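For reference, the chain that follows is the form predicted alone, supplied as structure tokens.
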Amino acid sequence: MKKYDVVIAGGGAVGAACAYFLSRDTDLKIALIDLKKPGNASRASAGGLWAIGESVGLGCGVIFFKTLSKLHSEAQGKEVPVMRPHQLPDCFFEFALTSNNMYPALHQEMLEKHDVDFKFERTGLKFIMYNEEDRLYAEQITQGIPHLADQVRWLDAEQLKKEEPYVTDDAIGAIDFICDHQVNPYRLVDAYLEGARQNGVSLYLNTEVTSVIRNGNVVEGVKTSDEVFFCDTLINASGAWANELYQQATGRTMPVYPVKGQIVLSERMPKIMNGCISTSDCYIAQKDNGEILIGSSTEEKGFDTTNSLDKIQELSQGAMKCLPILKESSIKRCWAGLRPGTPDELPILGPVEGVEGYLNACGHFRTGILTSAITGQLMTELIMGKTPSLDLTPFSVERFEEAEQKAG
């Protein structure tokens, strides 16, 4: 038997921050227990910090609005729904541009008091406009955020063709947010790890926690396959599957679940791109490393991890008609990754009500990655005991049982 203060479920980049912020931040002992899966969300991830771009739904968004836009257009005076962005609300913008801010600082930090480097790059993410209806979503998006102005440029096809020499001729421009660049999520990962490691957290990797050890409504450990460990408090940060252990923390469900993205990552390339690229089809970010990574798709397919052929193409497809020189490359390989999706896109956060010793760190969907600092910093703050520097009642688990009562 073990005790710890704080016992941390899940190692991904959520899991991982919440060790290194905790390790960094107070003297408690922390225990990370993980085991990776086939798709955990980090496999899933481009490492884009795309505060913004994330926000006003590019990717998904864009496909839907287009749909919508040609509706409108074979409409001839028939009701169709009102085109709008698909935009989070305020409450997420805070809480992903705070994030997104703390990352310079952080890379420094990680470089010189733990010598690992995540690969901070600042890039800007391009929105590739191809036609009048990527225009006409262009301008819905900044409409929507006018206090973020000072962070959009608009470039027209002469400036595109500039700054991204390899976008196809037919672009007619871009948006730049300015301020929304990348990460390795891979590298990241281990940068929190090792920090954590570091700092003095023990870590139980390729270790699964089987259940959870309850008293009443007191939550007071976890078993494994072979051991057990008590402690003070229990972070829930499994990704897609953090309703199990919700279940078992808290005899409730919450509305956690897999949606799967699948990704095409090239062959080591020659420099082609000098920001990451978001079109109507794909993202697109080159790495560190030259290689190519297009992203991705959105499909509810339970935990099914395979790849399929029309996804692939789909996404290939739309990389090429952006960057026609990835015709020259090759597919080093393709895989897919569960994000950790909720009904609202929003994650889940904080203690629950009549539960003790137990906070859920969950449900962060496309951006783990991007919000894994904030996160980090608002769960020691709950468990320093501290108001949280951000306000939690949006992502609280008990949204859900209120929208559900008032539908019902």
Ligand SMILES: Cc1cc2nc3c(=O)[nH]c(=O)nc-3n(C[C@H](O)[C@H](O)[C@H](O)COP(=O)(O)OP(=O)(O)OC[C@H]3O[C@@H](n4cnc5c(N)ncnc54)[C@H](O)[C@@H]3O)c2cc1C
Contents of the next structure:
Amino acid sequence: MKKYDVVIAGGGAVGAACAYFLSRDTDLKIALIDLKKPGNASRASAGGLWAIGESVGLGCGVIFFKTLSKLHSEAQGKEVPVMRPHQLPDCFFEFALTSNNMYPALHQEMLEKHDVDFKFERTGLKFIMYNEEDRLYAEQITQGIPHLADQVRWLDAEQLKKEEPYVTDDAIGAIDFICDHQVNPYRLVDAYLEGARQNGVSLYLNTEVTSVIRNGNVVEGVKTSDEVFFCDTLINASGAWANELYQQATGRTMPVYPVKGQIVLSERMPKIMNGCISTSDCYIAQKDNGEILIGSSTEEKGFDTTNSLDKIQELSQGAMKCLPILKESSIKRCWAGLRPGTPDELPILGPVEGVEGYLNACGHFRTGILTSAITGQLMTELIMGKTPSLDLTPFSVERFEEAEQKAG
Amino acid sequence: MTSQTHDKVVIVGGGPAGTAAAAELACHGLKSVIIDEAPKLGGVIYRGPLRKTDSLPHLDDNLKRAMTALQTRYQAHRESIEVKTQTRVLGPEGSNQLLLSDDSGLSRQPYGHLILATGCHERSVPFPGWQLPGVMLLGGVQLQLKSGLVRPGQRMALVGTGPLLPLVACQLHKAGVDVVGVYEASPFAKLAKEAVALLNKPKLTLSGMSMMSYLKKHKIPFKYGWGIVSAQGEEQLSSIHVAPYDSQWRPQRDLAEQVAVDAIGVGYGFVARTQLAMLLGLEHTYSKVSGYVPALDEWHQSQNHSAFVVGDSNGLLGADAAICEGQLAALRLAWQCGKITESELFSRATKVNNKLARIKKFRFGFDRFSDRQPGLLSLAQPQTVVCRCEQVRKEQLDEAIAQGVKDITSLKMRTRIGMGDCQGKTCSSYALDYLHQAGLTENIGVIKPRFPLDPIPFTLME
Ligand SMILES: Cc1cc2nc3c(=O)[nH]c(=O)nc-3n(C[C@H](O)[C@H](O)[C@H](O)COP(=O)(O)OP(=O)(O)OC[C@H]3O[C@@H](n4cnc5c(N)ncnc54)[C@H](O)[C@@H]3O)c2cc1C
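Next block, the form predicted together with this ligand, ref. the form predicted alone:
Let us now look at the entire complex, which starts with that chain.
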């Protein structure tokens, strides 16, 4: 039997960030338990810190929106899916931008204090426009974020050519979000974990939480296949699998479900990109070792993590259209990961009414790498009994229960 | 039309196992498709020269006979066997198709039943200098001789363990190479202990003995209990150091000898080639001899996915065993498809199984003799590259393990080992053995293969 102040279930970007911030800012006794299930999102991620881009529906958002509209136009009667927001609400902007601002210092801190480098690179995110429709779309986006005007640069065809010489001549220009950058996502997780380990967190990797121990309305710990961990607070950071533990902890269900994303990766290439790119077909990022990463599909297929030719073709075609030089390269490998999706695209954070000793830190959908830092900080504040630095009401799980009651 | 192709049994790999399975299926009226990346059937062992030639001076009669037997097996049933050569399987596509690539592009191969006979690949053993041109793996040496019909070098030595050493030494010598030494890591005394096991296949043992006397007659030194230490050379291999190995196969460096060579063959074993089986989601278990191998029933069928895996891709037993396994799988499938009765199944299978049992006894004798010892892992020095694709050095593994890495995925994430073009085919067995040696045996996982199994040009996606 083991006893901890805090047990974190799940060691993806979110769980690992919680472990790091908690161990940095408190003296609590902490354990993190993780079993890398196939489809772990953090490992599959592109590593984009696209705070504005994703909030306004670029990056993966654009593909997500496209998929939804397609489903919407094809579906009939009862099956018609609810159209979800394209531009996320202000509370999300604040959440994402605050997190984004934390990375430069966090990168320094990790390097200096823990000797780990998660490869933070200042890249910007350029939305490439091919035609007038794209330009209208871009204008509509920038009109929606007047307060962020200083973070947006308009590039005409000539300027774009100068900054991204390999982008197709067909492009008529781009908008560049200058604060949107990238990291290496698995290095980021590794950095959080290594920092946490050095700060004294007990890491139980390759270990599965098999059940939650509950006594009335109090969560008292978890069981793994061969051990029992008691704790004062359980943080549920189990990604796309979070509903399982939630059910055991509370007896209720919450809408967190896997949204599959496939990625295509090229062989190493010489440096052909200066920044990250989004088009209306895909996003493209060149990583520090030269590989070009092309993402990503959005599919609701349960916990399936297989690759399929149709999606790989779509992504590759979109990328070749933007960067014709890719035709001289090969696809080295593909994979798929499971984003923890929620119906309104917002994460689910914080305590649950009527349940003690339990916190949600899940549902980060397509921006969990970006928002892991702020999530770690907010969870730390909650556990220290402070008022969280951002209002958590819009992120509480109760929003779904209320919605259900209204609908019912 | 489509339903017919769906009924076909798809066999991946046209070596002894795959070809035997196809022939056996044909005997019972079942059609099959064999897919192989090589231009010819036969697998690495029986493929033979890729160009036409009449004389094969350096191949012994046994091998020639076996090659003919495989061809005969196929020719007798060629109406029932479709052969797709120079075709690669890139991975599964959906639940009952494979994605293929060949000269004309990508295509899909639907299957009703699947038999994987993908063989094995060589185990690379990193030591200082192992990346120099001229350092080859033993199978590669053989391939150059048998399929390329070229001499891999002028002055060569062979290092490693197992029956392939004397065989390749003889072949090299017959092809006109100056073989300056053969170094078998295991001591002779250990071989003597396996005499009883070896007598299970007297013919093979005799042929092994005749190879040894051939070497003796031509004054080719064969040293038991010796092995590689390092290789030297500027642009190209010019010499190696070899030394006596202790019982753990740690080289006694102070007794090392320098040998001038321009090429060497290194053969410390093979690893089952299971990438496709893993991508398909078959369960695997770890075996010290062959690495991760699929979990199968006595008919070589997997529980999940119900694919058959035969030949070296489910554990290394050699060509004769591979043929038996191919036949067993085919018989079981014929029974499952209602082509033979249960009593026919069992009477045919008993014969094959008896043969297989004899081969296994013999083979296990060799496995015990050639059982890799941990000293081999200590050949690599801190600066030695252990993952070629990503240039990961041994000291990086040590650092990661010291920092608490306990499984291969974390090791991969931290060092980039296994993330190169070969997807870990070259380095993962070293990395696994290394983790084991560090005392990490529980849940260490495996470098998961990714789709596509081989890189594919972007242009194929247009
Ligand atoms: C293809 C793709 C591209 C993406 N690109 C980006 C991007 O560019 N930028 C960005 O910000 N985000 C991106 N994302 C989203 C991001 O990856 C996720 O939002 C984020 O990783 C979620 O982190 P997590 O820790 O909640 O989940 P995960 O990373 O999935 O971690 C959850 C962990 O919990 C473990 N677990 C679950 N149940 C248990 C249990 N019972 N016991 C023990 N362990 C358990 C899981 O195995 C897993 O390791 C992308 C996602 C995908 C799939």
